[in-house]
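Given next, in structure tokens, is a single chain: the form predicted on its own.
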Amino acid sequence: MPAALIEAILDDARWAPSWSNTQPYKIAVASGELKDRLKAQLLARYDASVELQGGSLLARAWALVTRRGLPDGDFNTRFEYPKELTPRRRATGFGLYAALGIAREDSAARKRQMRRNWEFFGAPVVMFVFVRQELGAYSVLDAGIFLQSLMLSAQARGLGTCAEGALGTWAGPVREAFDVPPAYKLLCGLALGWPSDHAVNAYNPGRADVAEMLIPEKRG
């Protein structure tokens, strides 16, 4: 992908609003050999984590010592979803796997599909989004506005994007590749490339109705 195209997208996104115009985020961009190196390192960590899931107690104990396969991200990407939101999450996952032809009981295929996150879904460019830790939730809010601005700019130029929370699971390889300021924490990643006619790109899980989104006024 031409460097000028990436720069143009970032130039659009930099005008996103933020708290007191602090712009509390930084972006690391990888393509070519660097992207391939990061992909190999992140895939190795994912594969090690899959091995641990079915490993013995001894293997798990050894992982605690060596940290091999264990997350080292700045934010926890594995958590329990609130009961209220779980049905949406499940419906989205089931629908996605159905669109991909992956049976619910086919755990091997599900793991292979999950692995695609750390292949950046074949995109030629991957970006990593870092936020300033002192602003807490508000730096995350500002980064989200920036990220959507970037994604809309990419779409307007005929490109496709996929925001990836999973890319926040392992920060080590990214920090080794980039000179990240100490106060910035890895939030997520973004795959950037040209959209294909793959079935996954036609999948749309929909959204809740406006009425469901609105908080009702108190009565009495």
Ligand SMILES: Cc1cc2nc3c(=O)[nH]c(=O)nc-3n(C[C@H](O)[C@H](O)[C@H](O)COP(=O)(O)O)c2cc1C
Contents of the next structure:
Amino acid sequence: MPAALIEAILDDARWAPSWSNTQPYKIAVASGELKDRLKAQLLARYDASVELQGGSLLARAWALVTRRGLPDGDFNTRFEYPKELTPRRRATGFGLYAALGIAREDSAARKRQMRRNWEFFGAPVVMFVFVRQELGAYSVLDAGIFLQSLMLSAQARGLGTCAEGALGTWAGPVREAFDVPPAYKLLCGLALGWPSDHAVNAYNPGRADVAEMLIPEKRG
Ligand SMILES: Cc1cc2nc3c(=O)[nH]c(=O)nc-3n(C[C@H](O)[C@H](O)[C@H](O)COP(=O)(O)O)c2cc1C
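Which structure goes with the form predicted together with this ligand, now that we have seen the form predicted on its own?
Below: every chain and molecule of the assembly, starting with the one above.
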């Protein structure tokens, strides 16, 4: 991807509003060899984590010592979903696997699809988004607005994106590759490329109605 195109998208996104205009985020961009190196290192971590899931008690204990296969991200990406949000999450997951022709019980195929996250879905460019943690939820909010601006700019230029919370799971290889200021924490990543006609790109999980989003006034 031409460097000028990446720069143009970042130049659009930098105009995103933020708390007191602090712009409390930084972006690391990888393409070419660096992207391939990061992909290999992150995939090795994902594979180790899958091995661990099916591993014996001893293997799990050993992983606690070596940290192999365990997340080393700055934020927890494997949280318990609130009960109320679980149906949407499940519906989106089932819809995605159905679009890909993956049966519910085919856990090997699901893992292969999950693995695509750390292949950046074949995109030529991957970005990593870092935030200053001291601003709490507000730096994350600012980064979200920035990311949406970036995604809209990319789309307007004929590109496609996938925000990737999954890329927050392992920070080690990213910190080794980039000179990240220690106060900046890895929030998520983003795959950037040209959209293909793959079935996954036709999948649209839709959204809840406005009525469902609105909080009703208290009565009585
Ligand atoms: C903060 C954030 C993190 C996301 N993380 C992932 C991810 O790790 N892997 C993935 O395939 N999609 C990820 N997505 C994409 C969402 O799953 C997707 O936007 C949502 O299901 C709605 O689908 P749509 O954008 O195609 O309408 C993420 C989106 C956001 C905004």
